[in-house]
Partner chain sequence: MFGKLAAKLKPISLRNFWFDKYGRGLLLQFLVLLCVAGFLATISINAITNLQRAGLSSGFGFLADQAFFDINQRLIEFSSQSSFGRALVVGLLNTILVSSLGIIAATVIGFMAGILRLSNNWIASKIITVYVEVTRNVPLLLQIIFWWATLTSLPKVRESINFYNLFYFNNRGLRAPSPIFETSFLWLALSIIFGISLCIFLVVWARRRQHRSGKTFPSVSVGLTLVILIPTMVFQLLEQPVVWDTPQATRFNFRGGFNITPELLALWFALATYTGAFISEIVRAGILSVSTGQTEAAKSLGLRSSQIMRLIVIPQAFRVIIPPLTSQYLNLTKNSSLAIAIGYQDLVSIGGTILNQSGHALEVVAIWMVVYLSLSLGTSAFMNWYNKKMALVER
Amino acid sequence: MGSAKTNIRNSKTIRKTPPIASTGSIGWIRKNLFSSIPNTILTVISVYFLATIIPVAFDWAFISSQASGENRFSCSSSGACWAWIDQRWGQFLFGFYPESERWRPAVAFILLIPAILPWLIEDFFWQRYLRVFSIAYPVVATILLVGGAGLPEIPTDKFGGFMLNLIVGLSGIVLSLPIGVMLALGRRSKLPLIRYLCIGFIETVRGLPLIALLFVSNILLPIFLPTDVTLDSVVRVIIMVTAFAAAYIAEVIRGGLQAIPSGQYEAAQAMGLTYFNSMRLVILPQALRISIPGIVNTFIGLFKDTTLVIVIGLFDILGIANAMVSNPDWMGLSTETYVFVALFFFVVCFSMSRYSLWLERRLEKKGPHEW
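Now that the sequence is in front of us, could you give the structure of that chain alone in the form predicted on its own?
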């Protein structure tokens, strides 16, 4: 009798392994590509389309392409002409920055990596010391790029190419997030003056296109400044881009704040936390976690909008591309040029989207007190 009960107990603990076709890569394919007749039809059409396009594009971009030559007339192949990359590579990266001083933006970019990674990756080595360095990084980067402390001064009208996109985009991202948080909290404030000021700023900025704000920064803003005060054109662009992004981020974060249950606010009050501590320890961590997709989406849009600086006479990587395809030596290579520019933006924007997904998955595994 005892052995029979033991066998019954053992039989209950035996678990059958799931079918191979429902797990792993095969299971993923069945679930996502062939889960229904419409999905199967779309999958077959997509595979046919990719099988038709990819070989042709690969042959044009690599196999039949040419990567050397002094001008477009040197390209005799039927594929892409990448000869201009060797001739204009430095200009695409650094704009009109003096060639002898291009090591300075290169060093600034290298130093950006240890300055930003400690804030993006948890338990990064030497995290405490590198975060101190990241606070000093803006001063170090400014000295490297503009000059001073023994380095020759470089006017910012020489800035251009991908370097300009990175400076404007990164500055806007770093500055707009804390300003957006303060605007979101100010819009929900119980003090009428603060609330109406934040509402007025957010609605005004959101009601204007970025290109209009850039024109304001370049034409109208200097009129209202004292005669002895001047703002650099790149600084004016950073201010307007930051204000534009902060208004949108404020609305994204406000949506996250509204999604927090009222019980969280009441629990923070019951614990005797001040308004500052309740926001810092309880409310904002949860609101920011909810708002991650919207925040990253705003950052991606902000980085792509840096190409609008061309309307006020600054030549970012897209402006350099437009100028190059107008050159008789390289005229007719617009496809290769814009594919090259698109690849730059894709790498940066795709990296931001992948990081946001990784951050969401990491936060899902932790409790609110560990964020």
Second form
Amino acid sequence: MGSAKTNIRNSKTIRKTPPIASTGSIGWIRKNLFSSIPNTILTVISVYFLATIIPVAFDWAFISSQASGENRFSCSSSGACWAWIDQRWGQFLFGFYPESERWRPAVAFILLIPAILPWLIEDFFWQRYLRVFSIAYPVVATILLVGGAGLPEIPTDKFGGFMLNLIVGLSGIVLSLPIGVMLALGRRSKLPLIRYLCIGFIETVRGLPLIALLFVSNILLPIFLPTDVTLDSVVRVIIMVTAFAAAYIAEVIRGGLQAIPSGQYEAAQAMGLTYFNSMRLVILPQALRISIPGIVNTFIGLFKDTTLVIVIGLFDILGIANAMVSNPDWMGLSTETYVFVALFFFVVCFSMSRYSLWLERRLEKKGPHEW
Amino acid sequence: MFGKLAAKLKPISLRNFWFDKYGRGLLLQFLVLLCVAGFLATISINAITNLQRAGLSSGFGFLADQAFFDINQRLIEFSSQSSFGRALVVGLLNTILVSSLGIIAATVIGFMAGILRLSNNWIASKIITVYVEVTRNVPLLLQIIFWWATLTSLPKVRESINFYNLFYFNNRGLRAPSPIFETSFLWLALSIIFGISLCIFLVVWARRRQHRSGKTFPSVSVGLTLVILIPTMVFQLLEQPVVWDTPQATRFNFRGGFNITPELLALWFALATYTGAFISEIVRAGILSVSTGQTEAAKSLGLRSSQIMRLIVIPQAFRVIIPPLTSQYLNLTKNSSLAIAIGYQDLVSIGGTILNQSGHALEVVAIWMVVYLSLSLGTSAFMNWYNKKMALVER
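Alternative state: the form predicted together with its partner chain, after the form predicted on its own:
All chains and molecules follow, beginning with the one already shown.
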């Protein structure tokens, strides 16, 4: 090889630190906030926006707010007046439910937790027994809320507040899922009559605003029912909300059913499974799994829609808030009241959407063949 | 089909009938038909007896009767002497008004928010995230009532919040200058139309030429210049084609200008921000659905980033965006019926009033159904057409 001239270096290289401008917090700030001129402008606008909004809002809600007092006149501070919460929180939660009996909805709510968790989380402790309990739960809760079995009866027109939202929302959720599954299967049925009936129902319900449906329940149901039969207004609302959500869920599940490759249907048939069994064992478990995000979104929508009951004269939490805002003692405290009510819905709906995200990720990790 | 059926059913026995696919299907449908027919018969008999008992006639004749109520928010003339039918038309127009305003605003908000959330600016994307999560997880009805309560608790007319002596906010809504068109405005309108059509012609010509010869032409910038330049020149030539009637404060109210009621403002704002949050998620998902391979391929072909966005990403993203977007528009239109809670008189609200006054519940509900169903069927027809047009043509 002749000469030994190589490009090998004999001295050690000096280890250089990475340029400050692209690592660490300064690098992060440069990359995420000031990477270009438009980006910098955007940052400046955003910071200005936050700097004007946050101190004012914080000051209004906490620092110069007042949390005690008899009525709005005793609120002398410039910020929010939270004094009414102390007086009115019972109404916001339970409506006009008699005060001495308010432990009953509270107990029903506490019992809801063990009834619902074994369905949300797999391998929950005592899962099997708790699931049996949750099937019995609707009966227990109805007895607790309405009365009977030794408890004094409470007419449903005393129901109100957030309790009413939860009752209507949860009943709607529980009832609309099976009906939605049946409607989705019916819409894909090979029997023309059943298919067209399902399409007709789904499209009619989805085409109308829920408010119009609630009107219908209020005005048309008495016309269509026999003269001596009356339906409780809360039951009517639950029926309408369920029908409304079921139509939307049917469409979500139809999307899931369409996404199942036809090989699955054919394989189930080739195994000799009946229609019912092929749906129960092969198709629906897969289709429902794909549809979970859509189903949860529909549930969130359903829960938000429970506020519409104020239009037909029920006093849910929003109805109570409206009544309070026009009450002379607390008139003009609309911002405080509605922010307070919004918090309730935000907590419930936001946790539902986070749960759906968590479930989606978990199912993705487990792969398509495990349930 | 019936021949086939007859052949299948040849040995007529109950067992054969039950174990035959056609026979069983037929039997099942027959049973369902029986149930539905029975159900319909029962409720119609009930309805007839109930209506007779209440002494109500049925039919749409009542639409010609006099409506004894007033409507504040109206686009066409209406007084308490007008008919129920006209009241419904006023309601329909109000629904269309707030829906179209809402759709425009929601689209703008949604696209801006969706793009900002994807931007690499950390603060901006976090602000948008908070906006989206808060508006999506709070009932729309609550938001509408909240904005309405906020707007109606603004200062009284005499202490209006003044913007440049042109816009006044007070508890009766927004007072804004209204344009008065002179006859010479016709020329201005014609020049705007001319500019726009020239621009369209230019774009089409430039695209054809590029397809033919490969030569590019800055059609967008030239076209925009034309659209702005021609009307501006015409505007300078004419003597005041538009005069603005600015509101003047009088002792108790304003003279001149036009007023937007707090109901319309609150409904518009709430619908736009609520639906805008949903649209922003749709836009985000649409843009994310375009795989990075597409962008990289476009980059390696030497396209500039604006071209990549315009020619590669947006057309593909729109294929994903349009179907859910149309259903959001439909949702917004249906949600506009929440107007009833704050007294904005839309189709459902006026229908409800008529229904209470005249007792013609069935007919009013039928009108609602016809209007909303034709809206939603029209939208889904458009969606199907668009899907077919835009569907990925695979090899």
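What we label the rigid core is the largest C-alpha set whose atoms superpose within 1.5 Å from one form to the other. Numbering follows the first chain given and starts at 1. Keep in mind that this is a model prediction, so the values were computed, not measured.
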key: R30 C-alpha shift between the two forms of 2 Å or more, rigid core reference   = yes
